[in-house]
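So this first bit is one chain, no partners, the form predicted alone, shown in structure tokens.
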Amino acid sequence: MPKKILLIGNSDGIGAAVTRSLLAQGHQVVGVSRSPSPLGIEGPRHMVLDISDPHYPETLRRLMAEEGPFDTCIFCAAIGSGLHLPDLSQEAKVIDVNFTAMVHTLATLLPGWLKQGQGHFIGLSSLADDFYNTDAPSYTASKAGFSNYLVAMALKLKSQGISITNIRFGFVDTKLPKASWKPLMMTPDQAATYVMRCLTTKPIQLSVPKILGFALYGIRWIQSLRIWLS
């Protein structure tokens, strides 16, 4: 059955791939991102907006009033910034986009979903949420908060008929990954297939690829042991 879907961060990467897949299946899509839609004026409605802007929640409420209730929201937006001391100027921005804006988005949608007794929020996190990255601490910290928050909200809202799905991806071939070594990297289209699957299965959390998740968990365990021993 076609759904009305709000997609945050759909101008490129996984978000753009998900948009194409949704449209191909007949879903109605409204996009929000800081860049114009690659689908142009012939594509679905698209709002150019920096989601770290203080007025983002207010603008999102206006969009919802104009477009009517959404069945699903897919939050794909993310940025990263390497840390080069002593410059910490971009650290708060990364957390605002990756984590705070996601919370604002869910908070704006939730009252309507609670009244309806249904709704589905899908957030795209990262396997990087499970270890300490001294080269990009704001990114890994934002994703750790992202994953923790969504899983907790999934457990909180399940009895209300609302589904929350946290998808933890490894390396995806977008402009975001900066590592020199990117094992098991997926294309955006491959990543989109997992997002589309979650529209139906609605898991609380999905980690892809699992083998990379286990490897990063091992790194986190070693890091934690070193901290404990110090």
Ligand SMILES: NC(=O)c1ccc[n+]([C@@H]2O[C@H](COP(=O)([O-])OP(=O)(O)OC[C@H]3O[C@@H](n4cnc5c(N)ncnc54)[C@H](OP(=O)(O)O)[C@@H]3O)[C@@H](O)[C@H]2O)c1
Given for the second form:
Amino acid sequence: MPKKILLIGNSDGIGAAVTRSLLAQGHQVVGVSRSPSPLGIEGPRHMVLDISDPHYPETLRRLMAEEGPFDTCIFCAAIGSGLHLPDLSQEAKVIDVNFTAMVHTLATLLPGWLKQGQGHFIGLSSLADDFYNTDAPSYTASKAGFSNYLVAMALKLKSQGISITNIRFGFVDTKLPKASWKPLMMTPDQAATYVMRCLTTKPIQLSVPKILGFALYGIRWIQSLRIWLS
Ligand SMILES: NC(=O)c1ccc[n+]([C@@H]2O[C@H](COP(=O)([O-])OP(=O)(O)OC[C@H]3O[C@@H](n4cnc5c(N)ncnc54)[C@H](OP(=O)(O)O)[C@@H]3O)[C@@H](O)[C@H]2O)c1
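Could you please show the structure of the form predicted in complex with this ligand, as a counterpart to the form predicted alone just displayed?
To see the whole picture, the full complex is given below, headed by that same chain.
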């Protein structure tokens, strides 16, 4: 059954790859990002919008009134910012885009979904949500909050027919990751296949690649030991 899908952050990277897969499977997509859709005016409806704008929830409500109701929302938008002391000017912005805007998006969709007794929210998080990253603390902190919030909401809303999926990705070959070493990196199209699978299987959480998840868990354990000993 074709779905009507709101895709936040689909002008590039994984969001753009997911959009291509959704359209190829006959789903309807409405996209949002700061730059126009790479698919041009022939492509699906696209709203040029900065989701960290204070008026974002209001603008999203208007978009939903025009294009809704949506069966599913896929939240792919994020920015990263390396920490270059003493410049802390971008730290709060990363939290605003990656975490706060996601909370606003879910809060705007939920009342309608609660009335309908159905809806599916898929959020793209990171395997780095569980370790202390001194090079980009705002990014990993935004994902720590993102994952914790979505899994808690998933457990809360399951009994009311609403599904929430948190996908924790390892490295994906887009402009976002700045790490010098990117083991087990996947392409955006490979990442999109996992998102497409979640559209039907609706897990609460998916971590890929699992082996990298275990490795990061090990690093986090060592970090905790160092903190405990310090
Ligand atoms: N790539 C990786 O290695 C990796 C690993 C783990 C998790 N993830 C997660 O996967 C998701 C997608 O990442 P990606 O690698 O595909 O990143 P990307 O290529 O940088 O794409 C990010 C998307 O978000 C949009 N966006 C950014 N800031 C926005 C804003 N203020 N308002 C509206 N849209 C905004 C961008 O569009 P505009 O610039 O046009 O606004 C773009 O479409 C993110 O949540 C990321 O944290 C990525």
